[in-house]
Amino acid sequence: MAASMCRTLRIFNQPAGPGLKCVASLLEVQLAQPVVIPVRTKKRYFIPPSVSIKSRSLEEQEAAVRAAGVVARQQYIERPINISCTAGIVDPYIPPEGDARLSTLSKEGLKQRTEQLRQSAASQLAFRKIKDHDSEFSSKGFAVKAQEIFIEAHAALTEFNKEKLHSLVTERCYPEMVRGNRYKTLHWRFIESLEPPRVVHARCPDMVSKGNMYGQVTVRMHSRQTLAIYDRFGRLMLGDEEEPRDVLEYLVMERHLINPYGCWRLHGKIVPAWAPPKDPIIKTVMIPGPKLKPEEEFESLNYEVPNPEAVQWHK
């Protein structure tokens, strides 16, 4: 026993040769260095396009999609939907021509006598449905009321009152009214009204569902204004503060009537077909003067207009 351990321990305690010492050095190496070995993965059926590659249009790349065995996701166009205001103004009023009552003898008379019996029988059961929800409602005191609501909100949208606007009017006004104006100058004024408004029109549409109702209610309002609108050069576009204009108008309030906490707001206006056309807007326009050279300059070539029909006008 103890001779075997001696010829073990020998051979343990020779010197080691050329070529072992080769080897060790090999694996000293290889231990050294990180290994890397090939491992199969799952196949993929779809690999996504490269981000340097520009040149592929979105046809071609569902194509490619369809081509490889891939379901693509339907894409569905969502529309908001805002239940605070409706989108429109249902059931409109139609203003008598020129603002007056024909005669019941001829047959334009008779037949305007005729749609205003039949807007006012829907308007009282709008009235009674709205009495319903909002039992302070009153047609006479609620033309007031919404002659003031007018006031506050173009007084707002002249000051540019986002926060104090959208209180006023409704989802649906508020971006006709402030459309435009982001680089103009507005200076409006209520001077007195020439009549008392009144309400005519009355109606309670329902939206989504039959108990979701909304009350719309069309005020007739003759008044004098001040309008004068300034682009943002400083420059009058449209009307003059000095001078007064009659202003014939018929404004559409809404509310959410099942709303505990909804109040009545600024819905649109109704336009006849009979009024008469706006006046035009002033523009600022440039006169296109003639190209110059690095070296020249526009007050030595004492340039003249030409015929002003055949130039060209910018805005």
Given for the second form:
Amino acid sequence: MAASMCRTLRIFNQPAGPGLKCVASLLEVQLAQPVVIPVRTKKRYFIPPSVSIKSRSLEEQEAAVRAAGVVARQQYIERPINISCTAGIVDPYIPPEGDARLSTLSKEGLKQRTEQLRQSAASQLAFRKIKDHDSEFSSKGFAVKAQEIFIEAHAALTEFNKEKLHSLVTERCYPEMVRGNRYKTLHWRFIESLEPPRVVHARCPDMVSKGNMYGQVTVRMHSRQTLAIYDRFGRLMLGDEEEPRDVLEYLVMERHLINPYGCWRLHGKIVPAWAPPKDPIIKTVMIPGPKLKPEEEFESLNYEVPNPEAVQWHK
Amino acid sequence: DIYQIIHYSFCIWTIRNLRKCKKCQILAPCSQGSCLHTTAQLNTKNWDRKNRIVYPPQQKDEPPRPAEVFHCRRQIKYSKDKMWYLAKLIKGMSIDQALAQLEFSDKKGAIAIKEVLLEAQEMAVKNHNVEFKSNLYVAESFSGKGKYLKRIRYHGRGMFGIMDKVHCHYFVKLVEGTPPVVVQKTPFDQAKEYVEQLRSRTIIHSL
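Shown: the form predicted alone; wanted: the form predicted together with the partner chain:
Then the entire complex follows, led off by the chain already shown.
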């Protein structure tokens, strides 16, 4: 058994001569006592094989494992695929700029209205395809149903009722709604709808094979809502319990048309590029800054915090 | 009765597996459902579960509840008694002071505890809505015994001893806010209190 290094270190750490600050100067300065450094002399009879081996590359390691006769089980690289909903929004609706900002009575407002009323040809085609599969579909009644589904889904999210939420919301939308909310309390209230909801856009994409049709319909709704998010300890993180906000939203509802038991569920939301920025959260957050060299100072760098681009994205 | 059947078959199963169910031995067997075991497995990893409790939202007039973060590390290769010294050292300190002390401590356990504290600090900021990472202090910190491995230690004359390869767990609770000031009680204060206690005694059945 080797003696511990303490005895060796004690010799070096002795405050022996004047000006003895580091070990290197030990060699130059004459010490008071003769230096006796304990050294390991006993021969090791058993040296484990891993000591002599240098680092192996991946192929050498595999060859050694194969030579030893160890068989690794076949790795199944599988990923589950969900076929009851699509993975995104096909051909997303681009909301016109200034939507809900201009009053309907002004000239620009009327022009916007006429443009919006004249649906594009692809949407009309999509409506016809949807009516082939679902006979009860009507673009007027559907918007009201969509708003009801939206309200029910958010009420279920407030109570974290998983089963109800899965029936009202597609599998693609569910993780986006629920992520990060497990240990938080949400208080959400739908106060009133400012404008009647309208269907603005529709598409019928085919997934993988030709007949496998899904219907995606975009509904525009302008409403007043209240949201307050509390963290794990009951402290307010975002929003206000009593302050209602006017919200303009573009919801995308989806249904698997081929499936006779399919139902219309919330698939996502479209956030336009001109949407106003969201409120910041109540607490202060640290953003990682640039890496400084030892001689630089942060104030002299004139560093600007990068803002994200104003691009339309769908959630 | 269904409970009797379940219990009877359970007892047979245990006897066959050479394990005695303690409740059976103590109480009278096959009484009406009183011997039924409810917990089959003993789950002792309670410290990790403390991070999952959700408090209801507070009213505006209530003082804000300080955030609490629980973290632990299991099976650290160190003795629980030696770890206790480090745990006692940082108990009650602010997190920056605790990290500084551990960084310059010579003990082996200090490295593990420092990693645990840094992980807990990051968790607090990311997941538990703690605003400032320096605004935390160590409220509770203690070590517990982990599972020991047993080895043989050879002595002379063919004698041997069982050597325990010791492991320990380390638990820490960080709370948001400034560390509470602990008032040191001087012996003079204690003596004063004792005298006051003696003076405040009432003598009954006296004039």
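Rigid core here is just the name for the largest C-alpha set that superposes within 1.5 Å across the two forms. Residue numbers count along the first chain shown, from 1. Fair warning: this is a prediction, and the values are worked out from it, not measured in the lab.
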Does K278 count as moved between the two forms, where moved means a C-alpha shift of 2 angstroms or more after fitting the rigid core?
no
Comparing between the two forms on the rigid core: C-alpha of Q61 shifted by 2 Å or more?
yes
